[in-house]
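The chain below stands alone, shown as C-alpha cells; this is the form predicted alone.
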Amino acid sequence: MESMILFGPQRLHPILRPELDRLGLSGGVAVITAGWQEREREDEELQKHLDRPLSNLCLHSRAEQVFSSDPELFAAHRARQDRLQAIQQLYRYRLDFVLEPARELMRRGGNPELLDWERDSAIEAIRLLDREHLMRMAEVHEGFERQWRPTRRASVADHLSELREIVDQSSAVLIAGGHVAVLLNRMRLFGVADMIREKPVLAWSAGAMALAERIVLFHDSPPQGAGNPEVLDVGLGLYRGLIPLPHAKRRLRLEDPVRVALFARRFSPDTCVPLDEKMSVRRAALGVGWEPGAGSLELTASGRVVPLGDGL
C-alpha cells in the first residue's frame, strides 16, 4: 500500500482535504461509509468538504442485496455471528478475573523488587487470555471462509467487478467510522483489504479500527458494564504496530495513571495512539512505524500520554 493516514472523528471538524492536497491527489476518491449502516448513502457533508467526485461503494445496500438473493449464505453468516458473540460473551467474563488483579497490583504500593514481578505476571495473563480469544476468532473467520468462499459465490461475485472498478479508477480511498463489526463484517465480505491494499487510504474513527491487525473495544465510564478495554476480532489486517482510540478524551480516563499504564502494557509492542478531533497519524516511508500527524498522542508504560515518539 503507497500511503495510510488514520484520523479522529471528521465530523464536526474534518481535515480530510488538507491531506488529500498534501499527497498530491488529484481526481476522485473511493468512500466507504458501511459503518453508518442505513445512512451509508447520507455522504453530502462529505463531499462538500472534499470537494471532488466522490464514488460510495455502498457495501451495506450491497450485502443486503446478497442476502436476500442468497438465503443459504445469509444463513451461514448469521451462525457465524452468533457463534463469535457467544465466544465474546465468554472471553468478556474470564476478562473480569485477570484484569481487576492487574489493576489492583499497578495500584499497591511496597517493594518494588517484588510487586514489579506480580505486576508483570498479571498483565501476561490478560495478555495471554487476548491471544487465545483472537485465535478463537480467527479460527471461526477461517472456517467460514473455506467452507463458504463467499467471494466466489455468484451473489457476491456479481458485486466485485464493479467494485473492482470504482476502487482501481479512485486515486484514494476513504474509509468512514461508525458501527466498526458492521464496518468490519461489510468488508470482510467483498473481500476489500485486497483491493485496496496498493491504494493510499485514508481512515478515520472506526474505519481505522477496522483496518488494523486486532479491535481493541474501550470505554473507561460505560452507563453499564464493567469498562474493560476488551479485544473484539481479528481486524483486516492491513497495518500493524498501532492500536487507534477514536474519541479517547471521552472514553478514557486519560488522567489516571494506573489506567493508562495497564492498557499501554497489555497492548505493547503496539503504540496505543488517541485520534480525537483534529488529530492524525501517518504510516511511515516504506511501511516501517508510524510519524506523527495533526496533535498525535501515545500512550506510555509510565502512564502518561505524550505526543508520538516521545514515549520511546
Given for the second form:
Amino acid sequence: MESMILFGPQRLHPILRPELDRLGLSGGVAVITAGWQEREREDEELQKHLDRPLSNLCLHSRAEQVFSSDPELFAAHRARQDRLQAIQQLYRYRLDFVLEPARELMRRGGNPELLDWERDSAIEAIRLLDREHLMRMAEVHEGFERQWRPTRRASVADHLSELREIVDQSSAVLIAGGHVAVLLNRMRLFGVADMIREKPVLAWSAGAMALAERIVLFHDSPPQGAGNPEVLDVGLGLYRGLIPLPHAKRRLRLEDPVRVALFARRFSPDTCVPLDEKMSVRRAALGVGWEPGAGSLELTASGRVVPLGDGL
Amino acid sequence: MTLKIHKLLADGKPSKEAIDTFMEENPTFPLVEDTSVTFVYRGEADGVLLQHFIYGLETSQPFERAEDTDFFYLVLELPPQSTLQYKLNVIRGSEHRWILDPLNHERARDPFGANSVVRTVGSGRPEWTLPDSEARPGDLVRVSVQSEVFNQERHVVLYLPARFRRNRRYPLLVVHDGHDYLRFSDVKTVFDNLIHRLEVAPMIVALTNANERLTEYPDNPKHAKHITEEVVPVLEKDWPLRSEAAYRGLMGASFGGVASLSTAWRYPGFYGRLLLQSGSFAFTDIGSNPRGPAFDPVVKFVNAFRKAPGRPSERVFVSCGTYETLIYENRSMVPLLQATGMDVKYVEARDGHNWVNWRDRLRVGLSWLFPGPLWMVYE
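Okay, that one was the form predicted alone. Can I see the form predicted in complex with its partner chain too?
What follows is the whole complex; the chain from before opens it.
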C-alpha cells in the first residue's frame, strides 16, 4: 500500500516538500488543482515551494474541452448534477429536524440512565439519514456510469493515455484543495482513482476530502443558516476510516463540547481529524488506521479535541 | 452587584488619593458592568454633559460631581449588545466645549468628525471588520463616466476582488456614498475579509458619490438614470460583469437607502439585489412632513411607493438601528416590501444612525444577497 498523507491548507505555511523528502521522493510530481477551477494553472507558488518538476494534470480545463466537444455527455452531466443538488436540498430539510433534538439532548442534564438511551437513539436517527443519503447519491453515480461510461467515450478517452503517462512518470500525486464538488467531479470524469491508486498521494484540504469514502461539509458559524454539518456525496474512496476537517479552527466551534461530541459520534467509527495549517496525518503501513503527522488532533465522543490516537 | 463607582462613593466624599487609585485601577472608561455604563470626566469644569444620539433617551445628560473634587461621573443603563456614540460637553463659565472622551480610545469617524464609542456586553467590534493578514487584498481602481444626465464627468471607485480575472464574470454592487463607506465603514477591509472567508461571492463593487446628495438621492429621476443608463452600461462594457438581475445590486444608507430603493423602483427588474441601511423612508399618512424641507422629496417618493410599490427587485436586505429616529419608518417598510413578493430580510441592532452600525451589518446583509461558496470550498 502506497503512502497517503493528508494535510491542512498549504498556502501560508506549506509543508509538502519536507514530507516528499522524508518519503525519499525526489523526482517530478503530478498535481491536480482542478478545485481551483479557472485558476487551475496558477501553480507557480506551489512549484516554487516543491522545488522539483511539476506536471499539472489540468483536469478542469480538460473537462471544459470534453464538455464543449461532447454536448451529449455535458447535458447528461448537468442533469446528474441537478439531480444531486435536488437530493441534497431534500436531505437538508430532513437533517434540520433530526440534528436539533440530538443537540438538545446532548446539552440537557438529567438521569444518565434515561438520557443516554435517548441520545443514542437521536444520534442513530442522524446516522441513518446520512446512510440513506449516501446510498441515494451513490445510486445516481452508478446509474450515470452505467448509462454513459464516460471513460469509454472518445471525448474523455482522448485524454486518458496522456494522463496515465504523466501519473506513471511521476514519483507522487499531489491533490490541492479548492471547490470540493468541482474537484471530485473532474477526478471522477477521468477515472483518476484508478490511475493514482498505486502512487504515493499527498492531498490537502478539499483534495483530502475528495479522496475519502464520504464527503462531509461543515461550518458551525456561517453568516446564514443553522450551520449543520452535512454529508455531500460519496468520495473516491481511496482511504477509509477518517473524516478530514480542513480549516477546523475557523470553521468549527472546537471549544463547544456538545458540537464536538455530536460530530465525533455521528461519524463514528471514522475518526474526525482537524487539518489546519501545518497539520498532517499519515495512513498507517498496510493501510490499516492512521498515524499522527504534524500536530494531528481528533474529535472525541467526550466532546474534547485531543492528539490523534489519544481518543481511543 | 455594587458598581465600582458606588464603592468609590460609598463613604461620601472620596479623597483625592481614592480617586487617583480608582483612575489607576480603571485605565479606560466608560466602565461597563452588566447593563450599567459609568462615564467619568476628571478636570476643571463647572459642569459636564453626556451628548449622545440615542433616540428615546434625553440626548443631553448631566454628570454628577463628587463633592469638592474635579471628578464627574454619570451612570447610564443600557441594554446588552448596545453601541452608543457620544461626546462630552464640558462647561466652563459660558463656554461649552464638545470633546471626545479623553478616557476612551474607541472612536468612530463620520463626515462631521468623530465620536467616542462605548459598547455594552455582547457588542464587541466584529473581528471581520479588522484587517486580516491572511486575507488577500482586493484593488481599488478609479474610473470615469461621462454623464450626459449631469453634463459632467463623474468618477467611480471600483473595488476589484483579490485574484480578479478578466476571464471570469462577477456580480456588480453599486454603492451610494461610496467614499464615506470607504472612509468610515472600512468597506475595503470588509470585502477583503468576507470574500477571503468565502462568505461573500467575489464581486466588483462600484463606489459612487453624488455631488449634491440631498438633491440627487431622494428619488431624483436624473440620479436613477445616471446610475442605470450611464454607470452600469459603462462598467458592463469595460469590466467582466454578469448582466442578470440576480447578480446586480444597489446599496446605500440613510438617503443612500432612499436612492437605492427609488432607483430600483424606477427600473423594476434591473437590480435583483438591494441592501438598504437605515433608509430615510419618511412618509406621512396625514398632514405635512415634520422633518424639514430636505425630506419633502423623500416623503413624496415614499408615499408614492407605499401606494404602488410594484416589485422593484427580487431580494432586499433592510437594516436599522433601534436607537435611531428612523426605526419606525424602517419597521413600517418591511411588511410593505414583503407584500410585493420580494424576498425580504430585516435586521435590527441596538445602535444608532452611523457608519459603524452600517459597517457591522454588512456581513449578514452581503452574505445573504451575494452568498459565497463557503460550504463547498476548502483551500
